[in-house]
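Shown here is one chain on its own, the form predicted alone, set out as structure tokens.
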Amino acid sequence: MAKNFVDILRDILDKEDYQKLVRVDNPQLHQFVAQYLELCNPAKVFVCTDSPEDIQFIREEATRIGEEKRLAIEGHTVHFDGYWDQARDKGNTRFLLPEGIDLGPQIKATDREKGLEEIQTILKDIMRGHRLYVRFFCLGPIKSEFTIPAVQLTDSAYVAHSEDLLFRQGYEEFLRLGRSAQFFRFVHSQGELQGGVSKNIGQRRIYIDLEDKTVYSTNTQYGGNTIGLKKLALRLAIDKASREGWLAEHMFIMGVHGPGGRVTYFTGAFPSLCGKTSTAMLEKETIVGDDIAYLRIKDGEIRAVNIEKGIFGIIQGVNSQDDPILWKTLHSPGQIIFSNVLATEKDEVYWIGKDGEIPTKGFNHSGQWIPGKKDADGNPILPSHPNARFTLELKLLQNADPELDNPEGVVIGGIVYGGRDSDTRVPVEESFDWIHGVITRGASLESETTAATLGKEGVRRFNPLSNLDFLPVPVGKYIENHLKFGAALKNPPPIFSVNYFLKDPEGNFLNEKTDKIIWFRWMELRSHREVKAIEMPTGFIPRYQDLRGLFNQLLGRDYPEEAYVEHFTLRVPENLGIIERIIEIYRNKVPDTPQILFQVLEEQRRRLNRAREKYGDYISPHKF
């Protein structure tokens, strides 16, 4: 007769871990590791309460088996994923759902049935050796109407330990809500080693389980696609949230600080790579969260948390300039973890864009570095790889936000959509409404590709709302979610779009990187009516003597009007191109597209036309 779950994890646990386990009165947590203790079969089994001892364990249990090194500052880790696995995985990534139902041409999916019996393949016994962690999170602040309690699976030292840095310790919570906590799940395995890296690549698979709320993730080490909290529950969370009339948002969340004291709380949804991290850690103002936020409406107003307590940022391009906060954080004692960057012989790292001179050798993704180096396809090998990351908490920065742990929220008094566009979008522009902006702004959201996922950069690539990648509803559905929830505030907040991309037809950015404060200074004016704007054919852009007067204040450089004008210039053809471009992909491959989408941007493209025949391709902000 088959064992019983109970059965199974007194005979796997040793005594201590056990109990451990059963103090959490929830037999369907029990049910579900006793499930993958037996089909994984690990070595060994680490159940991790909050206690500072056990999260040390964790910790130490990194360096010891060598997925992490230390490094010369106190605190400081460095660790290598495979060369062939140094982003998201997209093309394995891959909703599990019934048959019959069907989330559309841009998410990808897999028959449910086959998923399950293929991923359960892989599993099995894949944990031969390894020690297996069973960890829990909260996924927001703890004892919130925002939270969702979680449970990680993995024999990933580094992943368990990454999510230390990322997460919020949530077995006293589970311990609280016994019975009554409806969790996500996760189980994670990097598989069969080889020379300290994940071997089997082509047995790279994470899977998602809507129904059972669990992914799954098999056989790489790359935090994206196994720290199973981030982008990976954004899935199960943008479903729950779809279900339930709240929003799950790839969006950071930043207190921007404007006269006489105040702080203006904004959200911001940017795709990787293209500023999301440097904004919310600007200079001057404090940040509450860098990457997933949770929307709910309270007493008529947007309220927010952010899910993580830490930063999983990329870090290529942090210098001293431009990064001060973030620059002096990551040459300071205390918990870091650099992934895929240059450790040198002293014990230092160097990453693509640093201050000071390439070192000369090294170790990164690739093994031994020295410069020059190729891989077997004959592709230069740079020094650090363009994803690679730093991980920390955010208590570690001088800006964190004092209300990062709040249980209520903090109420939006803005919304930013940003991507990388080097020829059409003004720095910085208002929406007429939240209809408009919702669709002008956030669904017809178009960005250059990147480092950050596998495949060729600088392709212009369709994202609504910077969350394509991790739908697991009709992208039409996603985006009558967003208008319904803006119906119901009394008065919502402006939408707003910004890009520090744009480019002169030489080729050259417009804008310095320290520009991005004085956009959202003048947003942040804006959401309180304190200073006016100009009325454009597609949004409200600033006054010229608005952005002087802040680029005096906050730079302390003057603002040329021949910038002004260049920047916010209204460039007709290109708009109409991202007119083009959007009703095509919604016409022909977004079925349930809501019909208002169309009628939006049909008033958008006759109102470019009749500023085109009145005023040529290429408008100066001054004819408005």
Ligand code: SPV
Contents of the next structure:
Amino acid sequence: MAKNFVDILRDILDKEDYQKLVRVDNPQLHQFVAQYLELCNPAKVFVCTDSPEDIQFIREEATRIGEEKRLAIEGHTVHFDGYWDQARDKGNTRFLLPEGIDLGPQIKATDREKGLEEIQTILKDIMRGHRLYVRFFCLGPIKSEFTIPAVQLTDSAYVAHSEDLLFRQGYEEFLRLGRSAQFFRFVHSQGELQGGVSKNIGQRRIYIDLEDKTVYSTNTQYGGNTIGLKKLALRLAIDKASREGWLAEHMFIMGVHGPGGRVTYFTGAFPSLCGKTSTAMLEKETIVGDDIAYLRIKDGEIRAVNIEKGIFGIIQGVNSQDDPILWKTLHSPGQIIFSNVLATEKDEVYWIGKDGEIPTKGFNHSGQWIPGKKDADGNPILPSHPNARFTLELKLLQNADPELDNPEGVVIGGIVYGGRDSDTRVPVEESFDWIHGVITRGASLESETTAATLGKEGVRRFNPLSNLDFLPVPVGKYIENHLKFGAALKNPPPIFSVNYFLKDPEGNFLNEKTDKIIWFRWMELRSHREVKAIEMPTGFIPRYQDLRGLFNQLLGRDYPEEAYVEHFTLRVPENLGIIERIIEIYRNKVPDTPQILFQVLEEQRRRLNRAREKYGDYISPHKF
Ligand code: SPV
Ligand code: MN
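Taking the form predicted alone as the starting point, write out the structure of the form predicted together with this ligand.
Up next: the whole complex, starting with the chain shown before.
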């Protein structure tokens, strides 16, 4: 007779670990753990509760077995992923779908049965010689209506340690919820290691099983592929949200500080490498979260929580001038994991764009490094990878927002969409209403590729609401969900776009990095209808005098009228270009697009054409 799963747990686990697990009154949990203990066959197991001793054990284990190395500053460590394992593996990330379900051509999927069979084969004995860590977390604040419990099985102490910094502990929640816990499940293995990194990259898989609420991740170490509660959980959460009528978004949450001590919370969606984290961390404002938000409607208003409590942020370009708060934190004692940076002999770290000289040697994701080093294909190896990161708890930042752990979330006063756009959108603009905002900003979001992303530079990539990589529902349905969400609000908050990357015809950026705060303070005032705006065919833009006042007050700088005209000139041909491209995508690649999307874009096209007939291709804001 097949063994009962509680017997399996008793056989495999130490007494203490067994006790920790069976204290949670949830047979589904026991079955899940037993199943993967048997299949993955680890040498040892550690069940981690919320106790400081257990958490400390994981942290020390990460350095003891060499997944992290200690640095000169107290609490700092460095971790490396393999040379070919430096970013999310989009090609091998797939939804496992039962026969007959199709999410459309934009979303990668595999037949569920075949996928499960493949992943079970890869997982067989994959943890041989490794220790398996069993971790409990909460996606969202403790005891909150927003929150989803989750269990992570991983054989990486680095992953388990990162999750301690990024997510709220969940063992006590599992004890409290018992059998009622509807939890997400994550199974991760680095697989066989060679020189400390995943050897079998060819068998790297990230498979998402929506039916069992389980995500499998194998033969990879990079956090975006392995930290279950981050992007892997986002995919499960969007599916759940779509069924239940709320939203799970790839959005930051920040407190924008208006006049008289008023704080207005904004959420913002930007594709990777477009300044999302640096926006959320703006000096003078407060940060609730930089990556993933859950949004629900309460009393006709949007409330949002950050499902994380830490940041896994890009470090390239962080410097003392532009990022003073982060800079200070990165140079102070406290738990911080640096990944894929350059580590020097003095146990210091260097990254591209850091203040100071480039070290003449060190260790990075390619091994020993010296300037001029090339890889096997002759490509130059930079001191750090463009996707090198830091991981830390938000509470280490001077401007962490006090509402972070509020189980009710924060009321959202505005939503922002941003992308890398060198030639079209003005620096800041408000849409006419919720529907116009969702369609012309969110659903029409594009971003240009950079040297840091794979492939050609400067190519526009369609990325609706910056969430395309994570969608387990057809794009059309996802847009529809946003439209419905807005229709259920009493007074929907305004939706804005920002563009930090606008250039002049010679290719020079038109804005300073520090200008961001101006756009946010203007949006804050608009959210309370405290400033008037100018209506253009594409939306509402700021009046010159309002921006001049803000530049003066916040940056102590003059804002010349010529600069304003250059920034806010309506670029008609380029704006028609977006509409062209977006309609083409929805018409040909998104089978179930809501009809209203085409109507709203056609109306915008007509308004642009009328303006063009009257004033020409490039229209000064003073004409409106
Ligand atoms: C992003 O790329 O959007 C990130 C990092 O936030 S990752 O965890 O890789 O998704
Ligand atoms: Mn992200």
